[in-house]
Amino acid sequence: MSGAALLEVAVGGIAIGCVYSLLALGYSMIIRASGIIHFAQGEVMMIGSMCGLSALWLAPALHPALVLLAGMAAGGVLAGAMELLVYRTLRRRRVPLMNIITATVGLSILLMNAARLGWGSEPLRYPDLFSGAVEIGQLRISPQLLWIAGTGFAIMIALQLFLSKTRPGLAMQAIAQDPDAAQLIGINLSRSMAGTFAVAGAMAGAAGVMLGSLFFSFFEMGFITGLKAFVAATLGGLGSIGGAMLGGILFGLIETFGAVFVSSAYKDAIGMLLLIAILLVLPQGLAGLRKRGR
């Protein structure tokens, strides 16, 4: 395989890795803040994808950035509502954490069936958001992949700035590190928790629009993608923001190159096998390397 072909494959792997990273960031943020493994995160992504497509149906000439914002808004509102109406109620009733995690599985099934009723059971294809190809010498890359990769990195950078430079972001980090101490200095726990879910949902919605525009939207699209994103979060180190970003990109590259050099039929198995191999050596994921180096 030529160098140009390898670079094309790498761009595709980075693009799909950005989708996994955005979802993995949501998993990590929610785990840090509440201890909940949010197994409905993939379905939040799916709803964001469906809503982005619906926005295009209503306004076919809508700019891709506005389509992305529609998906992010849908994902953020949905995830925030789930926290306010379901998870917060369960916590107030002192339901065990494992039961709350089980409730996330129930909500994922509920969302899949709701989407099936609302949008049907057939895969739905996005209209082409971009046309042509970017050519640099022998290199020929789809502008769709470049848009996904560039937007994905931009969202991740924006998230880092939000968490480190804004009062709501700093409050979310404080709650994640020590809820009791954060409340003592006047941080509203309930508001920050809902904000964390909303931000995680918005990133899932963005991932849904990206993935849907690359392939198609489908009521079951969130299951396997959400599982892969959870694997990516585990690979990076559950609860680690930087690890989630790196884990998603790495998993996307592993999966894409595995499909090219081994077989596309076994790309899922290749990624899982490499994950198991890495975790056998480094149980804390890639975040453990940083701790080990200190």
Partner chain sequence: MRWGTPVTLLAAALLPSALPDAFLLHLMTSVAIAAILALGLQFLLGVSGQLSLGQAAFYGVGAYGSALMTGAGLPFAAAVPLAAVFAGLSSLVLIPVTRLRGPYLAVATLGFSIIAYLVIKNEEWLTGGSLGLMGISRPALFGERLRDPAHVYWLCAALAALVYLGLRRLADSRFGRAAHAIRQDEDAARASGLRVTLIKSQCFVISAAVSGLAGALFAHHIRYLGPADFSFWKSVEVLIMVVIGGVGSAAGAILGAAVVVLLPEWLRAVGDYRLLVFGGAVVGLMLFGSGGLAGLPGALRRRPEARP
Given for the second form:
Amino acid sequence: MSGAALLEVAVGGIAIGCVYSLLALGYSMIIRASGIIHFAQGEVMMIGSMCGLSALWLAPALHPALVLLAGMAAGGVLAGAMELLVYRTLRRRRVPLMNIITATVGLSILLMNAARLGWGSEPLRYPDLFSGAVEIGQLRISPQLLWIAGTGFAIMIALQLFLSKTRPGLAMQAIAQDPDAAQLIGINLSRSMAGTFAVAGAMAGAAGVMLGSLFFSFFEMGFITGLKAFVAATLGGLGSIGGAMLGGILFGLIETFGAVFVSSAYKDAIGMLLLIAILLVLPQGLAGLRKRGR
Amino acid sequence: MRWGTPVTLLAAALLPSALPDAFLLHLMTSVAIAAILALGLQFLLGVSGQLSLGQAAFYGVGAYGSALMTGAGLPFAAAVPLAAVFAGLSSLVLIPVTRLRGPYLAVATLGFSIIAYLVIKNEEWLTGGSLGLMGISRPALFGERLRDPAHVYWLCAALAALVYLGLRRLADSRFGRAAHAIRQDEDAARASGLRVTLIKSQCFVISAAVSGLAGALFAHHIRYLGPADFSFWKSVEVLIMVVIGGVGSAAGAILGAAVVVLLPEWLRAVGDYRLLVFGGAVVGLMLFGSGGLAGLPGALRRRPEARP
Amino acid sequence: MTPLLEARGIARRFGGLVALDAVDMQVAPGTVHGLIGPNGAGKTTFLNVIAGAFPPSGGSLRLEGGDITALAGDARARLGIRRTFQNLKLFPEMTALHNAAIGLHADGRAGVLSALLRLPAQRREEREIMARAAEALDFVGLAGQAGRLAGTLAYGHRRLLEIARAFAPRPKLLLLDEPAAGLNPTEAVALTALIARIREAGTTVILVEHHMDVVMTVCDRVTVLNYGKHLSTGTPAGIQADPRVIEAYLGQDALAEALAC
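If the one shown is the form predicted on its own, what is the structure of the form predicted in complex with its partner chain?
What follows is the entire complex, opening with the chain shown before.
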């Protein structure tokens, strides 16, 4: 395989990796703040994807950035509402964590079937948001892929800035590290928790628009993608923001290269095998590496 | 509660005479098989505190194992237990991961189950791939094929009862106490001389073997196997059974299995909305019944001063 | 006479921090050996190294002359080294009786198969375990609490239950990590008597404790650690008179603590 073709595969891997990263970030933020494995994260992504598509149906000339925003808004509102209506109540009633996690699975089934009723059970094609191809010498790279990778990185950088520089972002960091102390210094726990879910949902919504524009939107699309992103988040070390980003991109690359060089039928298995292998060496994921080094 | 087990057993035994409806018996057989599957995870999660999202893999090993063995001429009565043992042994692959905790263990088992699913889907020479395996033999006892749905039901219900009693005995023994202690505090368990990894692994193997038994029965009950029955959803479904039944309650796991199998059937009347309602019901039960179904009577009886 | 436990040159570093620096200690069989020192002296770390919670960075440990340095904590527990924890580690969802029965787990043999079949041998063993567990509860004075969940016991009772679990198998060596912490004076006096009875029953005790009156009353020998180093070993009276020990305690705000006792 030529170097140019390899690079094309790599760009594809990074683009799909960005989708995983954005979703994995949501898993990590939520598990860090609340301990919940948010299994409905993939469905939030799917709803974001559907809403972005609906926005395009309503206004076919809509700028891609606005499509992305529509998806993010839908994901953010949905995840925030799930926290306010379901998880917060469950936490207040001090039910075991396993029950909350089951509720996320219930919501996941609920959303999937709501989407099937709302948008039908056929895969829906996104209109091409970008056309043509970028040519650098011999290299032809689909603008979709570049768009996805670029936007993905931009959103992740924006999230980092939000978490480290703004008041609400810092409050979210604080409740994740020590909820009791955070409340003592006057941080509103409920609001920050809802904010965490909303931000995680917006990331998922963005991932949904990206993934939809790459392939198509489908009521079941969130399921396997969500799982893979969760694996990516675990790979990076659950609860670690940087780990989630890295884990997602690594997972995307491994999966894409594995599909090309090993077996496309077992493309999902390659990532899982690697995951199990990594966990055996580093039981806390890649983030454990840094702790160990200290 | 003392009368709960005998009364339930009697009711389960009399069901075919009370309701001689083939479809209903078919469903109740499915409930019994699902109950075995749920009891397997309940033991792992409720007693030893390990969350597995890979039960579908062991269920699949049991199902395909028994189907292939009977296909090769082995009698049903030998193939089913062998398939269960084989499923238990297959979980030995995962023994290294039992030292992982919480979500990390869950995701490793999940990875294993996805690999198993892909093997089922892709290895056509063995599993029939996406087309599946057809014409699996009916259950048979003493050389007699069980053609009457009531007989198949009795067989599966009796095995479910055996698994229930066996796992209860196990939970209430030196071994079960140790597993229970490890769930609560691994450090203290180690300091008491418990071989933590060994005991956790044993629980894993037992749970996998029980899931394999359920899979083997499923194969001969439905008599057709396709990859769809062994996807990650199956693992999630089992978890839902255990949690809505109430983690830590074996009777709850059976109840949870009945709900997960029967509710979507009852909801057929609402057609396309049935899974929507099912998802809503799971969320609702989590919101309003804190200990799962097993905790509901207590939740209804609960007086404010009764809680510390 | 061979010491029951012999620690030679035990070191333990956490990253760059030296918690223990070449500590030697010999514990004679049948004694209560106190381990004291100002805060941060490394007492609990030393106890953890003896129990096998983590390996030492250097040095060796011998139990009755046999090298146990390489053994993991559970293996040492099976050899007869049992411990309690400074911040109580019980099994809260199990009854007091079953908590004590876990302490006897290593003495049993029944496995999965015999539990399923409930063979006579297994039932006999269960009865024996439960009888011995009840005896251990009785020994520490918790006979009336056998059926209660450990998580619902009063604080002082939980401390005693932890001792019952550790003492139930009649270990060779019992490591007590601040057993008097949080107890009222009456309970502390009862604890002192209990430790003496444990010694009479033939179990050697290493006692880490801040309550000086407990240490001075019940200990046969006392080892003082300071900044991770061995400072002095002797009889309680000798230790109290040792100028180095007094200086070590004076050097810290532990003076207030010592005076409070």
